[in-house]
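Starting off, we have a lone chain in the form predicted on its own, written out as structure tokens.
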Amino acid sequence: MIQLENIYLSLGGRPILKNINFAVPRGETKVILGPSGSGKSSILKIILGLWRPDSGRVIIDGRDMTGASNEEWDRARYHIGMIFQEGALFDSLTVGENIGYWLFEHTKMSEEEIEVRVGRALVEVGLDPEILDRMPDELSGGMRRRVAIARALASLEPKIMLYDEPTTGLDPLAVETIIDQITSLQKRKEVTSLVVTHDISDALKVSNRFIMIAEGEVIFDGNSEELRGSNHPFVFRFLGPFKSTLAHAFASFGEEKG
């Protein structure tokens, strides 16, 4: 569903991504791990077509998007939902207007039809439709992230969901709720998902397939047991503080996911 081949990206003459190669099969969730500034979010922007790489191929749903026009990317994005770190809601619009914005702008659906679709999307992410008239600043961080997921579900027919640090800055209860939404969406709709995070605990809860990025390069691509047993110096240092406390979590997750 997602395939990057030999991707190079530089900004202002500074290399950001170097020879990035990986694939995410249809219906699978993969986690991109790595420290801040390693290039994780840049990968999501390339998959969305917001940034064009200097070289390499971007293949989405079996289609080579390398050199695709803006119109072709617009059509591709109809099936790609993106959840940004802070939810990226419009502060001046209500919850309902945020979720229905794309539908108002790009479809001929009636106001009543949009309202039904928006309400259904809120229920799908475990929120009460009564919050439709509330403003984003009246919501908790976890609720804003869920509204962002509802917006993707209402506005698109997502085959792919991209999450950029979806749990950062949330309290433990909200973190669990967002993780439940990510895993539930993948199971119910067989959505292909790519989750960017630097939190090992969260990573283990959403997938058993990991990519690790360091200084713009892929240094690991495999499952949890392979990650825990990696002898790569950077992987070893990155996981070092967690190895003793998370050994059981790695093992139990591996057994659960196979």
Given for the second form:
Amino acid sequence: MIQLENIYLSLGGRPILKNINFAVPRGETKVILGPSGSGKSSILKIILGLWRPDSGRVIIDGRDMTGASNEEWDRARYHIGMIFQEGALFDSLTVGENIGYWLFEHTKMSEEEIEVRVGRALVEVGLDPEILDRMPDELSGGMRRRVAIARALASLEPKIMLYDEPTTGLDPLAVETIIDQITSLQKRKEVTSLVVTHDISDALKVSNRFIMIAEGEVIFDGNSEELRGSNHPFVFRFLGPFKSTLAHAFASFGEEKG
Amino acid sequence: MASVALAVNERLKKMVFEAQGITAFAGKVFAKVFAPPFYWRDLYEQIHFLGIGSVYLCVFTGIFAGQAMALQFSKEMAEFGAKDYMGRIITLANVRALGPVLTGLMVAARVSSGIAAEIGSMKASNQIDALISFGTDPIKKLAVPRLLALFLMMPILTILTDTIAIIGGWIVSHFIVHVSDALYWTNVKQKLTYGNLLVGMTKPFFFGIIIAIVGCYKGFSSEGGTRGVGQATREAVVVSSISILVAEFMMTKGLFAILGW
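Alright, leaving the form predicted on its own aside, put up the form predicted together with the partner chain.
Every component of the complex follows; first up is the chain already shown.
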């Protein structure tokens, strides 16, 4: 479970997050929607302990991480997988080394055991093990994201998955593949997931629970029906450009869930 | 006038903050040098990339610096009938000062910028955050191996530059100035004293530290995506080069005082 209470964050004197409150129950997926620069990614960095908020509480799986030491955060991160924008694969390592990075660094597994686990993770995300020796810059954007998901899977046996704009800049086919990965992971492993995106149609395919952030504040927290019916001027404006596809997307989502 | 004073004041303030930042960062890196885990593979790779990869620079620098110096000195020394002492002056100048400084500046240009660009790009593409999320301390993983690699390789590169520069000096002495080979090499040997070697070989260790720390600091502190990386790269070269020249002066003064020269 992820819970944020009264989170405030400022960088260089500029307020980034103001009084952020929300919770993602264990095993559920929630999507954070909002325009670029609204503070969505900052929330993920706070949950991962990369940034410390000015005030407020971060509770991960019932444990209050406010004021936790670096070592405590390191231990907490063992169960948190993060898919960064563009994948953030290590440029100087091959695909195989990227996926097996955590195992090499933090376990005493033999190279053979690591290879098996790396291969299994690659297959899990639908990639051919032949790409193991390729460098990240030889992969397409979609493949890089899938390798990043494989890296999180092989490494950590995550209980929580955080996705930062996982579909941004990808072609429609790659978007479908990534969304499939996110939803199947949620079904198979029952991980608690938080997905940051500004694309409402992708958001609807991933979950039925949404938070909307604008200028560092939570302006909406609810399900798709409530989102569609929201009278908040910003929500109305944000959903505006998607109106033509929105009705269809809501209908499809309803059918799938039904 | 007031605006000039204000600009100078701002610049000085920035320099002081920068020096403060670099010192604090150096403290963090030094504190982690002897603490496990040790990234031996990264150290080996950095020795190869930063050290071995800089050999060609030292060869070019040494050969042309040695020859140019010999040409410059030959005319003046011939006027005083002292051209037979070419070996002495070339050795003295190179081993004590020019060898370490030229090596430091050349390696700073190649390596400090490279380190800043690499770490800055990693930061811009969230790779540093990814390292932290996998429980890796980026300073230990990225800065410590680079610091150790340059600390170990700079003296070796300096010996190489010194040697090649002395050979460059010999080429000019032999073919252009027509100094006897035996005389040249006897003079070289006479000036390779413990004192001169101490003065010349202490500096590269510190120059290596300066290049690594400035490069890493600039990379880690870069902001603003690719534009920030470009700025960090440029500043890394400027700051490390100036720091090397300042350190050269201060260390020469200090070492001379220790040796009673």
